[in-house]
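Just the one chain here, laid out as structure tokens, in the form predicted on its own.
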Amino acid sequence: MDIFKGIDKVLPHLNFAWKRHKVILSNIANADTPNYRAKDVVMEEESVGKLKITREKHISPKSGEVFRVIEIQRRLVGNDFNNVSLEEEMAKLTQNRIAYEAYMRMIRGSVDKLNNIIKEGRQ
């Protein structure tokens, strides 16, 4: 029994939201930088080692999440060849913040359950 199973499932998404937050802030900071291209983060799931499971006693390989920063392809917004749209970046920042808070609530709920189990065990 893995008591941190719930946290382990949410943690990659929390890390993705944190990384995306930093990229969005970088886009906003460079909104006036000439020739700057807006970026975003995509999450790709990559299996480690790509091993086959041929027998039931084999341990399944863990898959790791890989974050990749990509350049957004869109029309140029200004004459300085910068394609950052402040309105779009602010909308993405708000959406990402809400997702981050939801993931944090999920983790906090799992930790609270563990605390309740520990407290009940003392009595």
Contents of the next structure:
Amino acid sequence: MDIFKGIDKVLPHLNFAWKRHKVILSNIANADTPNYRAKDVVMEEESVGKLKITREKHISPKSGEVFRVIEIQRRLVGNDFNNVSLEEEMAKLTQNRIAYEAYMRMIRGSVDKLNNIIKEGRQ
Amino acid sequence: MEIRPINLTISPEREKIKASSSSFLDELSKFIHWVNQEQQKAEAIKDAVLKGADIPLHQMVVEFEKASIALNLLIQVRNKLVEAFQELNRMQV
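Shown: the form predicted on its own; wanted: the form predicted in complex with its partner chain:
Entire complex below, previous chain first.
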């Protein structure tokens, strides 16, 4: 049944926002940890950079994982070799939360639409 | 004068369509199985969340909504079928 096509289209984005939230939280939690490097999550592009499997011995990409965690290399490193910028992480957190809420609203829209159709517009 | 009979044989294309399409009962039971699967998925997620598993909030919400939509759809289909049956039942022969 693919009546949930509209919902399933948004789900990877929600998973991405969820994962990114966790990573940002761990950055904030480790703001004072020596030798800690700030991390971030990036979306894996669908077609670009993905290698085709042409032989049996090729490693297959992790199924379902369309994003991966990266370490942020740049930025000023303090005496304790920690490069977390608390302000930047806070800004990212807010941005990410707004994105998450927007995706949730999309899901709600699809769900309401389906329910409306099923009830034939009646209340 | 020869009168040609109308060719009554069904064209092979129509035969093919007839053979490939499943019956209404098959479709209905497939649909009910699907609704049941959605309910069980939602129930499994609920169990996992109550046990304290690390399941994303949105996944729970989406599975619950899917299950409820599927059930609503099934109820509506049932109502339509009962309506159709009663209409046939009342029909004067």
